[in-house]
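Just one chain is shown here, as structure tokens, and it is the form predicted on its own.
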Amino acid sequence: MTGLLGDTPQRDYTEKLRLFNAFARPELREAIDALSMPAGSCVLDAGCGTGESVRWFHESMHGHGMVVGMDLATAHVRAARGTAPARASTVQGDMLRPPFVDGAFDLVWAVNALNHLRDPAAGVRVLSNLLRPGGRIVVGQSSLVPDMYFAWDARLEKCVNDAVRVYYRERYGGSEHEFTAVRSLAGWLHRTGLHDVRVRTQMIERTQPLAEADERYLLECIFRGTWGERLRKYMAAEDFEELTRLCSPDDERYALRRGDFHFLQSLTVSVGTK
């Protein structure tokens, strides 16, 4: 099955997942620890990617619980098995057809995962069925609020963000409605019949001096992976030239070496109880 963003069992973006998890580790760990999962809990990481969150849940419960990772991609499952603790289990599976019986888990964690589905609300319903009575589902998404990359040039940021949206619509054949539907995290939980729905948004904030993990993520995943040459046809020539200079480590104006570099990315987490 091909998802909204082209996901298939054969697709592999292992390195991007590892870089993001290293970059956002403090904020993701804080969100996991705040759940205060009791010893003996059974947790599913749906869309586990390269397995870092599986390990963090295991550590948060001090090893006294069961954590299962699930991902659609063969390469991601292989990577997660090398990252997750030996006691954890990692399986290959589709979020809309998970290989588990209903009521198997105390908590389901699905962060930066539902936006890959063409019908994310259906994903919430299916994953909620996996919860025991009183169990919780956590759905989360980064960048519900537009990211800030160039604190000194909001106009260029807007040009870049607009170009990215057009590129994604053309590449994946999705509508603006489909790509922004993930903003309804809390709404999905309410409509699924969950109660005590709570939402928290925190900012992933980075300024100089940047840690190595921060610079690697911003350079490789954003400047080169998300932007780069593929945005040329969607931007005015002078704006693309400016963007290229700011994103090049060989240029004297390289953004990540500027003393006034200031990056913001939101991380929104919504929790509902069955």
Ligand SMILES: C[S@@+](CC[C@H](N)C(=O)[O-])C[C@H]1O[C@@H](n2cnc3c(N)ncnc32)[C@H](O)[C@@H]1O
Given for the second form:
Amino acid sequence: MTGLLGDTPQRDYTEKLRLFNAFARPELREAIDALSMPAGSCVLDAGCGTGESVRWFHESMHGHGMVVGMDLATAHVRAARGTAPARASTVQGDMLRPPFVDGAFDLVWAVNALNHLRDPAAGVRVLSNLLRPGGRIVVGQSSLVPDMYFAWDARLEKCVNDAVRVYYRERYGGSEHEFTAVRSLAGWLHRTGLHDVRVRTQMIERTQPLAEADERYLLECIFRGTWGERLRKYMAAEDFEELTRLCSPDDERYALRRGDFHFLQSLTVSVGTK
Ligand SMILES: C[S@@+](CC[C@H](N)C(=O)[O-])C[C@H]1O[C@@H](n2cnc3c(N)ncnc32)[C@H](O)[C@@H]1O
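Show the same protein again, this time as the form predicted together with this ligand rather than the form predicted on its own.
Complete assembly follows, chain above in first position.
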């Protein structure tokens, strides 16, 4: 069955995942290092995408540990096999039916992955079963707080966010309630009977000068991939025209060249212990 956001084994958004991980690398690495995984630990990255976090966990344990990536999509698994170190393993599988025995892992990490499930709370339950007693599950989710793109124009930014929401609802047919279910991630950990549930939100924050990875992610994934022509029919003509100019590198109003460009994206990490 297709996931809430259209995921299937055939789906491929490898390039988008690579750009996101290059962009959010400092914050993701910090979150991974903060877990202080002891050498020799067994870690599962559920919904590992292109495998960057698999590599970062491996580095965080100085190469002394077992890191396994699991993803539904054939193309993502192939990409992850190229990214992850040779000692890590990457398997293709559905996180709701993982091909592992219960209690096999010291830590399960799932970032921006459970929100792709129609029943994310079931995902937490299934993944928690893979933990040994005392093991931890870490569920990460970006953008629980709306992103800030246009610091100088909150009205236009709201129009864009509203248009994106309507586009996604039309494209995937989910309800607003389903798309926002992930806001309850801390509650799922509690309800699953996990202990010592902690949550921390950090901001991914970028101002000028932007690094190349920041500009590529914002331009290619957001301005062109998430927005672009597809939003035209959901916005007033003059707003869409202004958006198009802000998103065009050849235009004098290009947002990513403005001195007052200031981007904010939240990254929430919730940790529970079995
Ligand atoms: C937004 S991406 C996040 C990838 C990665 N965690 C990251 O932070 O870059 C979501 C990933 O979850 C995978 N996925 C979606 N549904 C899945 C499922 N039921 N089982 C395993 N992986 C799934 C997708 O193929 C995709 O690679």
